[in-house]
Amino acid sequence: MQQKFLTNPAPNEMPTRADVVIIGGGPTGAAAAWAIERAAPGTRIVLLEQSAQLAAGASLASLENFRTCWAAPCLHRMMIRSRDVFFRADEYFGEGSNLGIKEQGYLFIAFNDDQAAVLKSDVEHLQRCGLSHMQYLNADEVGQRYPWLKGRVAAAKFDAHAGWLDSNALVYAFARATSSTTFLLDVKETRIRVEGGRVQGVTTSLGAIDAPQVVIAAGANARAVGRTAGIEIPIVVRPRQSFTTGWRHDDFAEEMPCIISGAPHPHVRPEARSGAIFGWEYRINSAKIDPENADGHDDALINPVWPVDTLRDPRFPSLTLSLLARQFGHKPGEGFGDPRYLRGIFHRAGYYVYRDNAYITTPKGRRQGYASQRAIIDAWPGIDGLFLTVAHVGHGIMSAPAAGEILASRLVGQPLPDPEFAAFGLDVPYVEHDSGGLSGSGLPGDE
C-alpha cells in the first residue's frame, strides 16, 4: 500500500482494512507509524487525524525544545535515544531531512545560594548517571559566558546537549519515512470497535476500517477515544500557555540558550532572528474549572474544554515578562521589562496530558498519588490489540522517536529497546525521581 495523505477520500480510495490503525497525528502518533514500519516492514497502517493537517494539536503551543537532563534513568535514556535520532535524521528519515535543529543548550538559573546548592546537587547526580556533558557554572563562570547575567545570577546548570527544533518538520519527517502508511486527515467521530475482548477496528465519519490492532495516540482526546472502547484511561489534562514575540532585547542574542529561570520557572528562548518564545507552569484561573470536571485536582481537568483558547489568560504575557524582569533585576523599559515585547505577540494555549495513576506507598501503607513525568506506552489489559501512547506531559516532541520505538516493541512483541523503558508501562507504581528532578519532588508525605 503506497503512502498517501487523504482528505475526504473517494469511496475507491478509502482504506477499509489495515494491520494497525493509529488514532492521532501528533508527534507520538506519527512516530508510532514510523517505528512500527521499522520494526515490521510492510505493516499496513492507517493513521487518523481529526484536523486537516498533522501536528495541529498541543505541538502548536509547545516551545519545541529537547533536553537530556532528566534525573530518572528511564526519562534521560528516552531523551538521549530521541536526540540521537534527531541528529541522524538523514539516516532515519531519508537524505536531506532538515529538522531545523538549534543545539544551543538549556541554562537553568539560580539566584541565591540555596538554589545554587540544588543545581550543584542536580549536576552531580546527572553526571553519576552518565550525563558527563552536564555542567555546573558558578557566578563568575556564568558572567564570563553571558556578560549580561553578571552580578544577577548566583549559579547555573547547563545542558549542552539541549536545544530546539521544528516540530512540524519532525512530524512530517516521520510521515515521509513511512512507505505502507495512509494518513487520513480531517477525520471526525472515531470510535473503536471491540467484540469478545478483541479489537475489530474503528468506525469514523469517513467509514469503517477493519484492523486487529488500534493505537490511541490522541493527546488530550485520548480519554474520550478510550471510552468508545469501554475503557477509562487514567489521565488528566492541564492547560498550558506560551507566546511568541517578534522582538527581543539585544543582550538576549540569537545564539543564547533556552533560559529556565528560578521558581516558578518561567522559561524563554530565542525565536527566529529577532523574536523570543516564552512559557511557564502557570496555573489557569480555577474559576474556569468545573469542580466536577476537576475531580479534586486544583489545576487539571478530566475532560478537556474545547476550544482550548477559551482557557487562555490575557494576563499571561505581561505576567511572564514582569516575573522575568523582577527576577533578573530589569527596570521598566530595559531587558524583559521593555514594552516592545508586548507588541504583536502570538499567544497560544494547549493541553499537557499526565498519567493520573502514579502513586507511592507511604510508610504507613497508604497509596498517595503524585505528579508523574512518565508517559503511558503499553497494551491495555483485557482487550487484545488495544495499545496506548499517551500522557507525554510537555515532552511529546522531544521523546517522540523513543516513544514510537517503545510502542512498536509492545505492538509487534519484540523486547523493549532498553530495560529501563519498562517504567512506561500502564501500571508502574513509582519510579525514583519521576516527578521532575531531585529537588521539589512533589511526593506526598505520610500525615
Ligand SMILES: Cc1cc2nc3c(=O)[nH]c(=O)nc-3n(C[C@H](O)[C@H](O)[C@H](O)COP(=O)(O)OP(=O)(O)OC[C@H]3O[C@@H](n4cnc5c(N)ncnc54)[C@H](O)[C@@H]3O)c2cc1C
Given for the second form:
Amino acid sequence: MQQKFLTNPAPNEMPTRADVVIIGGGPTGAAAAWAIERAAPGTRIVLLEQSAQLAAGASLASLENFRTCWAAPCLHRMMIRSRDVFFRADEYFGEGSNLGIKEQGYLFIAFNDDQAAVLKSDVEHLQRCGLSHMQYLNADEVGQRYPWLKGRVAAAKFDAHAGWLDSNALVYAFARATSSTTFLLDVKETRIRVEGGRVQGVTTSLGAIDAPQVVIAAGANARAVGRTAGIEIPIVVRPRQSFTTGWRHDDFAEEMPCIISGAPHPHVRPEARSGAIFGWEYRINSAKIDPENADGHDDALINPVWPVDTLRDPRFPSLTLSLLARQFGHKPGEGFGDPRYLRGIFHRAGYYVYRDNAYITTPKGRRQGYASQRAIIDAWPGIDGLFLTVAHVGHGIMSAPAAGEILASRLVGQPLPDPEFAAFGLDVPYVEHDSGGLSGSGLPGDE
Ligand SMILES: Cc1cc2nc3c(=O)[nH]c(=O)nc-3n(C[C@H](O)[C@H](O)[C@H](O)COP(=O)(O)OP(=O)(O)OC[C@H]3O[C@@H](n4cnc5c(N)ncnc54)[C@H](O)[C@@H]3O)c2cc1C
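Please give the corresponding structure for the form predicted together with the named molecule, as opposed to the form predicted on its own shown earlier.
Next comes the full complex, and the chain you just saw is listed first.
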C-alpha cells in the first residue's frame, strides 16, 4: 500500500509522476486535494509541503473563527457552504471526525448611534440576501443577554451561525479523507516547470515530479512560487497579530460569543476553559520595513518578510487590552484592564494575503484600487495546467471547503458549484460589497 505521508523518501518511494501537484499544505492546499478527489475520484495527487507538518503557515497565528455574515453574496455563500461541510464532517471526512466546533456566535458591538446605524443597515442587507438568522439587537436586548455590557453598548449585530474550530484538525481531516493523495513533507526549493506554454511538473529538493496540472496554494509565498513559472501573481501581504492568554475575567464567560468591538475593531473570544484569544487588524508601517518592498499604500508588502515573527510588535497585547478596556469602560484592574491578562501571553504573527488587482472605476473614469476580500481561485491564463488558490485574506480557514470545491471545478472542467463563485476569478476587478472585512460591513459609506 502506498504510504500517504512521506518525509525524506527513499528513491524508490519518491513519486515521479502525478495527475496534479499541489504546492502548499495549509487549509487551502489540503482542501483542494480533498475536493479534487471528490470531483474526480482516483486522480493521483501529490501535495508538497515545505515544513515537517501540514498547516504550517498563517493558520498557526489565526483565531480559527468562522462566520456567515459577509456582505458580498459570493463571500457569504462560500461561508454557508463551508459551514455546512463543517457540520457534516462525518459524512465528508469520515466517521468520528472531530473538528472541535464551538458555535457560540459573533457579536459585533456599536458604542454610538453612527456605529449602530451601520450595523442595522448591514443586518437588513444580510436578511435581504437570505441570512434570516442575522439579528440586530438594541441596547436593552444586548443588556438582557449580556448584563456586563448593559449601559455601555448602543447596539449589536449577532451572527448565530458563527464560532470557531480546530484548524489543524480541519487540515488533517481533509488529508485523511483523500485516498489518492501523497503528502510529501519537508520539501524545499520547489520550482514549476513550464515548456511551450504548458505545465510539465515540478522540480524539488527531493527530485522531479512530472504532472500536467499544478496548483499554487502557498499562502504568503505564492508570489515567489509563481515566479518560478515566470509569472507575477497580483497579491500583497499584510502582517497581522494575535495573542492567547491563559486567564479571562469572570464576566467574559466560557459560553460568550466572539466579540468584535467597535472601530478600530479589536476582537476577542474565549479560549479553552480559562483563557482568551485576541486579534486586531492593527497596521504596521510597511515603508519603515523596506521602501522597495512596500506597495505604496497602507501596510501592504509585495514580498513577505521571514520569519514573520520578527514583525511582531511587543506592545500589541497591552495596546489591544487597553483599547478594549477603554471601549468597555473598564478602569485599571477591572475587566480587560486586569493585569492578569498580561501573564503568560502567547503572541503570534502571520500574513493576510490579498489580491492586488481589484479596483473600482470612478465617475471620471479613473481606476481606484481597494483591498478586496475575494480570494483568487482560478486557472492562470497563458499557461495550460497552472491553477491558483491564493489571497484568502483573514478567512482561509472558514472558507476552505468551498474554496477547495471552486478550485476543483476549475481544474476538472466542471461548472462552478454556484454561479456567484465566478467572482473569485483572477480578472474580476470588482464585486459589490467586497471590502471592509472586520473593519466594516462592505456596504456603501462604510469604508
Ligand atoms: C492573525 C491572524 C488571524 C486569522 N484569523 C482567522 C480566522 O479567525 N478565521 C479564518 O478563517 N482565517 C483566519 N486567518 C486567515 C487564515 O489563517 C488564512 O487565510 C489561511 O491560513 C490561508 O490558508 P492557505 O492554505 O492559503 O495559506 P497558509 O495557511 O499560509 O498555508 C500555506 C502552506 O504552504 C506552505 N508553503 C509555503 N510555501 C511553500 C513552498 N514553496 N513549497 C511548499 N510548501 C509551501 C506553508 O508552509 C504552509 O503550510 C487569520 C490569519 C492571521 C494571520
